[in-house]
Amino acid sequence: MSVSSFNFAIVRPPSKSCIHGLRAADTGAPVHETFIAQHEQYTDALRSQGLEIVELQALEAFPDSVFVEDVALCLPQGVILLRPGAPSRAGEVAASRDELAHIFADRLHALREGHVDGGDIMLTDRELIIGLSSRTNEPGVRALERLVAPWGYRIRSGPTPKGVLHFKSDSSYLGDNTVLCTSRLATTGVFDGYDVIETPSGEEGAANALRINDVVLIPTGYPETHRVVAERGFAVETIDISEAAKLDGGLSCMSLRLMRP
């Protein structure tokens, strides 16, 4: 079954603290009425695809929550609780592990050293790719390396754009050995042995896409990798994630996704 193929999501709306979220420069504080308004879009394009929606509560506590794949990693043999790298984020994963805990009981486990971002990590049909970023680092990826070596993945860890928050801001997997990301990820080699899609120049905010079952979203606002991605054989529809994107976020960071059984 490819890891593109899922059944099941959980998604956070986003606090009204949001405006008080992280961002690497200031383009303004998100609306939060309007960033309710497409995170609700959001979820309705995930359910569109045949996906259960499960609905956490909005934590005040924590501006940054509503990016939820930063807290856990989910896999088909169990849920991985992280270890975000952002000292403001680190409460996040003690707020979410009893919610979580009630929907996968024994199959959730956790990370004890070493910090790691869900944002960076992109699960391909044959591996785990982490990119070391300033949320991510060697320790955490080594911890991490032993929880999924049992259950059979492989782990490499590549580098992430300096300047860039997380591995995936500038990539996605697109499954069938596809990637789409951007010029100055695709030059670094990380992706050697996988067909690579780059993102046009002026369109690198388009690299996270977000592959769901038959369909690969991508944020508005780009029409030339719409195209290229499409020309490739890839049903594409797009979706506006412009108030994520001022704290830096996309559409992989707004959920955690998994088939579940």
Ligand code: CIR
Given for the second form:
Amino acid sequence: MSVSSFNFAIVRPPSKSCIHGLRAADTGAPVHETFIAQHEQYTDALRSQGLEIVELQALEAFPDSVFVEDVALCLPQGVILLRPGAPSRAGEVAASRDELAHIFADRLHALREGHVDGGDIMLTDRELIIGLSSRTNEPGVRALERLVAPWGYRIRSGPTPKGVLHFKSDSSYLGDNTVLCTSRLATTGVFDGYDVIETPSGEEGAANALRINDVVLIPTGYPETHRVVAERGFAVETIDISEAAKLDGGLSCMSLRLMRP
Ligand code: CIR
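Could I see the form predicted in complex with citrulline (CIR) next, after the form predicted alone?
To see the whole picture, the full complex is given below, headed by that same chain.
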């Protein structure tokens, strides 16, 4: 079973408080109504790939809570509640615990030390690569390793380019041993041994793509990336995520994906 095969996803709509979400550069606050509409299109895109969707309640107390990927790691063997590195996001874990326990019951586990954001975790067909970033640290990586090593996962840490929020802001695993990433991340050698597609210059924002079953979703506005990914034989679809992007969010950030038995 490929790590890009999914039949289930969890999403959480943006709250009205999203206007206060974290961002490295202020290009304007997201417009809530537009964000809701784009989030619905995103959810529909997952649904049209055959995924069953569970939509959690919007959380007004947490402006960044639409980015559910950062709160948990979903693996077939179990789901791990993470410890996001931004103080304003730490409470999202407690706010999600009961909802996720309801879905995953005794398969729900918790990271106890350090910090790891889900946006820094890349699962490939052979390993978990964890990007060290301003949100994810060594104690977190070691604590995560203790949880997943017994399930047979090999863990390797990698660099996140300076000024980049998450490891996966600059990269995505497309399946078939292929990674899409920025050239600044490719030059670190972290993906040596993988087939690497570099985002064309000026299109670094397309590096956070999302392979779901037979398609690769990329954000709208990146025609050269669309072309090079399609040229490698992938079916590509585009989604407008302009409002998430204002908060440094990408396609992977807005769902937790899983293949349920
Ligand atoms: C944050 O800074 O935490 C949010 N504004 C964006 C999180 C994006 N999540 C992700 O890349 N996995």
